[in-house]
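Read the single chain below, which is given as structure tokens and is the form predicted on its own.
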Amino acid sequence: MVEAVQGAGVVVTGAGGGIGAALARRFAAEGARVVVNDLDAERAKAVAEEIGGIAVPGDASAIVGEASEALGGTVDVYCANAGVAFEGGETGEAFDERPWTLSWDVNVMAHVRAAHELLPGWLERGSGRFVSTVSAAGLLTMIGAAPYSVTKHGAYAFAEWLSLTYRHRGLKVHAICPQGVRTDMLAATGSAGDLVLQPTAIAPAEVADALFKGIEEDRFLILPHPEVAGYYQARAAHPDRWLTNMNHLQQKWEASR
């Protein structure tokens, strides 16, 4: 058991399946009281019933108040996990504003809105934990997915900013950055996901395992795929070489379509 989460009030957004459901299950198994959020009310209810949690369906941007009430007035851990991704790498698809708008709202602004509501209470009592499900795309990029890549960079930057700004006031922040995870979202990435992510895809439970190891070690950056650290270093140290290698991958994807 991880002492930091025993008895804690935890909210997990997008927890009707995939990584969110795995996080909800793990927190419950560690003795936390868990609110399961999802836009799909039936899926949220099913996971909540399975783990003995509380279902609070709805838009992840607007459930902090209701979730807090369900937990008796206190949220100790907030997992900003809900996210959206779209397949599309051709010029017209990449610049369609509709997926950009939705991606920005769900992948970034939902995190900002939740933090805005939670921070006053957390700072007053000197403790709180914000968990952001980002993606390795937030450290690197993803071919064929401009809105996803850019907004995941935004999610990572916001988590980083929260940590550097409030860590001396008791806020713990974790940014989870996996590559492929066997979820519905991976299936939605289409042929690009098949090429880049499927070969090393892991189970959602492995992401939860990585998070809990990171909580125990008090680490900000959580890498369920350890090799991402090397890719991130290469990107920073040799950006042109890294971009050339990624472009080769882009060309391989185009040739396979």
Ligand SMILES: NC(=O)c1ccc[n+]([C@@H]2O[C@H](COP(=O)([O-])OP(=O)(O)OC[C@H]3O[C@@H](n4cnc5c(N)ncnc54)[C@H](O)[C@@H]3O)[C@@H](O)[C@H]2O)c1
Contents of the next structure:
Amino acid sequence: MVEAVQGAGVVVTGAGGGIGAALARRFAAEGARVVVNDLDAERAKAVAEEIGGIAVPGDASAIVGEASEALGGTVDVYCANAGVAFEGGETGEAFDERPWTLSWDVNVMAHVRAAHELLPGWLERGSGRFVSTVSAAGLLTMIGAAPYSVTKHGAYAFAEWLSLTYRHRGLKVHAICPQGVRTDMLAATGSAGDLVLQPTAIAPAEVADALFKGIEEDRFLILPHPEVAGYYQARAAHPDRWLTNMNHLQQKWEASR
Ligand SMILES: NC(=O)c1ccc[n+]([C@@H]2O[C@H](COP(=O)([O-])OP(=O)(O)OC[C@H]3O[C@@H](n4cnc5c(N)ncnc54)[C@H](O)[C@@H]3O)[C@@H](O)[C@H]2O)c1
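Could I have the structure of this protein in the form predicted together with the named molecule, to go alongside the form predicted on its own above?
Below: every chain and molecule of the assembly, starting with the one above.
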């Protein structure tokens, strides 16, 4: 049991399935009171019933008030987990701005809006925990998915900024950056996901395990696939070599399609 979490009021967005449901299950098992949010009300209700939590369906961007009320006025832990992924979206094809605007709205702005509502109370109390489900794509990139790669970099940058700005005022921030996780989202990534993510994909519960280890060790960066640390270092140390290697992967993907 993790002491910091026992009895805490926790909100998990996009928790009707996948990684969010695994986080909600783990927080409940650790003795937290959990609000289960999802756009899909039925799925949110089902997970809430299973774990003895409270369902607050709706768009993750606009649920902090209702979730806080459901928890008796205080959110101790906010997991910004809801996310969307689209294949393509890069210029050069028939250009469609919708994947960009929706990705920006859900993968970045929902985090910013929630933090904006939560920070005054957290800073006043001198405590609060913001958990961002980013992706290894936020540290590296994702083949064939420009809006996802760019907005996940944005989500990572925002989590980083929150952490460095408020860590001396009691705010804890964690950025979870997994590669493939066996969820509906991974199943929908098509041939790029099959090539890059499926071979090392892990179960959603393993992401929750990695987060809880990170909470115990008071770590910002949570890497459920530890090898991502090496890729991240290689990208920073040798940008052109890294880009050439990623381009080889791109060509391999093109040849496989
Ligand atoms: N599956 C992976 O391989 C993987 C890897 C790295 C990061 N991630 C990230 O993990 C997070 C969870 O993804 P998942 O794989 O569990 O996907 P998933 O599709 O299984 O679950 C995402 C859930 O979010 C909900 N959702 C979407 N938009 C929403 C919104 N605006 N408000 C509330 N709920 C919304 C969906 O209804 C869905 O139930 C995402 O941010 C994703 O980018 C996933």
